[in-house]
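A lone chain, given as structure tokens: the form predicted on its own.
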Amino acid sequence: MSAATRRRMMRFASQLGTLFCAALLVSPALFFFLWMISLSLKLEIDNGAYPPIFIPTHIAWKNYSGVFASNNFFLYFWNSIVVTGTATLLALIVGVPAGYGIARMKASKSAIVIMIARMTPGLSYLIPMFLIFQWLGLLGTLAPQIIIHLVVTVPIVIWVMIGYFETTPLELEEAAMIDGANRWQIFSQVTLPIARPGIVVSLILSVIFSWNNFIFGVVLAGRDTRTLPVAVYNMLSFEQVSWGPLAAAALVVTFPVLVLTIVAQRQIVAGLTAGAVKGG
């Protein structure tokens, strides 16, 4: 056996081992996701059967139609779009310039503060923010949800953009400065177009974290200002848990974010690893 053939076999074995490990790690999550799909497509009598039935004998599409018929899901869907969209837009407006300033000033202490804010659970801010919104009379509206979602989205945007701006070449900015451009013109016309992939990543991550947020909506939302995760939670009752409609509602909530994640998975990975290749 030649050395080239042996190297190819070793490379193939390495790729096969990596694929097996990845499948082993992903299989629990994949199994539970497929089981949720199975629950959403089965009748309640099949969902309670023993031994469990994985493949439904009869497709119960009424679970999905019932979600929209018995709950004001379109209103909750619109609330989620308003809260997530506004919080993401404001986070980009604040976070992108902040990330640029921290990266160019090499403010490492500020970056550490942003990292701590990113790692701190949002629940830590909930009680004081609740008291403030109660004092202002904003409870039950969309405004407090948008504001408190910024606690989640702004640190994400700033942290991702710091990594991107630290990898952009300074030579282009120095050339623009020699040509007479001021700092704002350099930022808006030179640096910002280069950092567009980072902005896209920040947007995607902000949408995912904001869309899936549950605890803020439970505490701050009113009957008509609930978001989709809260609407799914409110489908639970003390008398009976209908697993079919509940699983269907959960899939409806998950579907937009799932599609976004699949479409933009490469940008998401690039954004999460951007800080690992910072320039000197």
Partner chain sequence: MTLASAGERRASQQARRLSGSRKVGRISYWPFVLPALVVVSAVVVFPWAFTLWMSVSEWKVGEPYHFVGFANYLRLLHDQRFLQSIGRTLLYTVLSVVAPMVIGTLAALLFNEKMPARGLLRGIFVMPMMATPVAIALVWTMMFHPQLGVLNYLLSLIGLDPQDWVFAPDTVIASLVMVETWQWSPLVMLIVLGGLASLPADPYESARIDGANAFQRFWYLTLPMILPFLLVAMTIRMIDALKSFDIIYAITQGGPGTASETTNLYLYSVAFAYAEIGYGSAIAVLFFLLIVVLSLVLLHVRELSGRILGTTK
Contents of the next structure:
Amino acid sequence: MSAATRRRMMRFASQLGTLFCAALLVSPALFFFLWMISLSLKLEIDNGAYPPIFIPTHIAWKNYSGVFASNNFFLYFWNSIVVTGTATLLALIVGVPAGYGIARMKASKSAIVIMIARMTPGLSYLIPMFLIFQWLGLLGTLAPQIIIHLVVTVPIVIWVMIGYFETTPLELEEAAMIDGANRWQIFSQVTLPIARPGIVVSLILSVIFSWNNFIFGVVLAGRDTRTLPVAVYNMLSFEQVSWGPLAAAALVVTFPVLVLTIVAQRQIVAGLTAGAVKGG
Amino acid sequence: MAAVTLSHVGKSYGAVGVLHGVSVDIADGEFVILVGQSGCGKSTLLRMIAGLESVTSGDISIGDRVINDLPPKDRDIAMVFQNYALYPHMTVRKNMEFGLKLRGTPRAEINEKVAHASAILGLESLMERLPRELSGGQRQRVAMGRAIVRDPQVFLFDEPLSNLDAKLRVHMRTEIKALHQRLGATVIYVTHDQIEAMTMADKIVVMHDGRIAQQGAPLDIYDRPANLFVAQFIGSPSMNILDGQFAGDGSAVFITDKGVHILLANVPAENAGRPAKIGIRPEHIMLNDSGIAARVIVTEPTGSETQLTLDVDGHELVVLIRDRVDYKPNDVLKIGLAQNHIHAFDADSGSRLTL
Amino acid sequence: MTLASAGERRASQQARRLSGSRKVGRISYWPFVLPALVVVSAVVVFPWAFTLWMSVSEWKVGEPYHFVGFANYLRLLHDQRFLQSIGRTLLYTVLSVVAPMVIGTLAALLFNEKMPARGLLRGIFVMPMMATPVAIALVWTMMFHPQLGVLNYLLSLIGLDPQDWVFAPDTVIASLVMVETWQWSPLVMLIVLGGLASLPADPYESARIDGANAFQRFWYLTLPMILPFLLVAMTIRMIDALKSFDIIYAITQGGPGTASETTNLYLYSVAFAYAEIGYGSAIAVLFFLLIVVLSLVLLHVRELSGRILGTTK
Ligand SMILES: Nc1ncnc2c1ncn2[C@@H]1O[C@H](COP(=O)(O)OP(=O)(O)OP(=O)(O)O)[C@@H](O)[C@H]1O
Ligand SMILES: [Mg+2]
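So that was the form predicted on its own. Now I'd like the form predicted together with its partner chain, please.
All chains and molecules follow, beginning with the one already shown.
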């Protein structure tokens, strides 16, 4: 065997080793989601079987049709979209300029406020906000949830955007200034278009974490203002617990987020690494 | 076009002074180059003229208008940045149009000006490309095009060629010079490349630690450096400097600290015995059989000339010889100094002494 | 008189120039920050002020406000359930920091290597932290089921005894930590991966030339260089673990009994189940202080280590 062949085989073996380790590492996640799908597609008899059955003997689409047919599903779905959409939009509107201002003023220290927001348990916002919304008579509407979701979305947007704007060269803005742009023109015509990737990242992260939020809804949502995570949790307590429909509902709730994660994996990885590190 | 006047311009960041009373008169249409070591304040001065940095003290005027407090867009200047600062999301055409559009220039006029500038710079075939699709030299040209379309009174350049390779740099040097002659605009240009300074400038301003060390025509500065700093900064390889003092008996001799006697053309009587430094450029030292003995340390042939590093009684001298010579280390040869090209400087202040 | 006025004139000129020049040199960025400042004050700062005010009151929903000074805080010192919840939270946090740190760091080192399908594998690995917590909590609950759950089946395959998982007081914390680790190791992985990506190549090449083996390269080069990132990951992980809510609430609601009732869950019960606003606010304040103090400790460690290694910016 020539040295070159041996070296190639060694490299192949070590690659195989890494791949094996990686497979081992992702197996809990992979198994979990496969099992989740399996649960959601099985009839109750299959789900109640021991030893457990992995491949459904009969595909129970009715678990899913049940979720969609349940009277309030589309209302809750819509609530989730409104809350997440509005909270993200508002966060972008105030957060993107703020990230720009903070980055340009070199006032990253002021981001400490954001750090505090990150350190505060969500519940401590909820107590005062709950009372205020009660006084304002807003509790039957989506407004309270939208407003309190800003606690999640605004810091994410500011965080990611500070990092982005810090890396866009000042020279460009100076060139625009000499070209005769005023500060809004500089921001809207030069800085913003360049920062588009950053805006996309902050949008995605903001959507995901707002969509996933549970605690705010538990306290603030009424019967008609539940978001999907709260609604699916309530299934557990109010309906007779049967695994198939429950798993199907759980999957439906988290499906948009998982799709987004897979589609935008690159941006998410970039955003989370940058944002998190800046945050320390 | 307009003259630019800097009078006693100072700049400090908090307590740190960066520029101290800089005064320069730049005539209409003049090509002025600011040179100096890294960190001496060239960019800061240029950016103050552009309006990107505030003026701490003194006045900057363009034409007869003091512009200290004017925002950049009202100063009628254009600037070319070291990294070009092209808007990455706009095509070449959009980049060039941007400034005109912001000023509300009519469409027809914009088109005409952009066409004109792109013709001058040979950019016609690149107009719809994005900056990232251009080579370094092309980007450089777009940056200049963006300045030209604005038809400003003053062009500002901050080390525009430092990102280009050596060959392209020489080429662009010629192009910028030609452009200046063609447009007849006032140009203020920052570089720390002294060849650029010597070849392009009508006037060189040598800066040192936030002050002007000397200003004047390139050859004047080369021939009569006002102080030790300029003497050593301008010229490559740089001037040889020897420490010592003038002979105390009033004869035209300089005695180095290692005891070497150097004959000068003349020493004014009041300088007899005065400690000083003398300087001589490498090209003003010749081989001379009746001269001082020197031992070769290093030989560096460049093809067109040969640079020798010599040891003369403990002094290290760099000599530039036009002829092909074939010396080896430790060879001994004899050299002579061109008497009327010897410069003298005060030992303490470093300012030029008349000989 | 003339002298004085000349001096004054110069002074006022100077003042004008300074104020004018500030406008030229650096434009003001406050207008950009202002809207966010208003929003942040409204949703972060103001609730905090309000919470402090409430924490010194005896106040139940529907009853009038009644100032009691520090009584709530004093009461907390004797509240066994609160004190136990703190201990439980700390235990939960230590475990939920250590395990994801180890697994996440290993994962980062692994995903930093070239391998086929790296993007896909990394994507799958990241999915748990992105998935909706309540949704995955429901599925974990089913998997934990002592009789029908798949976890006990998997245990039986490798010959281990079935467990009661979250249904027994002495295994509930460990089971929840397992979920937390599964969910949050990816975040550690991402942060450390960012650190690894920022490492310069030259030291590695010169170390190779010096003959350092893979382990030595890791120990003497990689580890010191990514230490700041590890500490950042640790800080973030710690904060998140301390205030963990969704998973615990959805799986056990603090049970069985109070075996998994962390401070955050106790806070929820007091404030919203028992509607004791004042007392709940006091818990919120103390809990927040705990988080801040622990974070500061870690930040301090980070600065120290940064100084030792010369890596602080
Ligand atoms: N914002 C600032 N705050 C404090 N000091 C500054 C600031 N900007 C520049 N300086 C200092 O001012 C001095 C001059 O800087 P400047 O950029 O003008 O140098 P330069 O001559 O252009 O050098 P180079 O050739 O390296 O570009 C430097 O010592 C620099 O450290
Ligand atoms: Mg500079």
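Residue numbers count along the first chain shown, from 1. Under this definition, the rigid core comprises the largest set of C-alpha atoms superposing within 1.5 Å between the forms. What you see is a predicted model, and the numbers here were worked out from it, not measured in a lab.
The rigid-part assignment of residue 99 differs from that of residue 20 in the two-part motion between the two forms, each C-alpha going to the superposition fitting it better.
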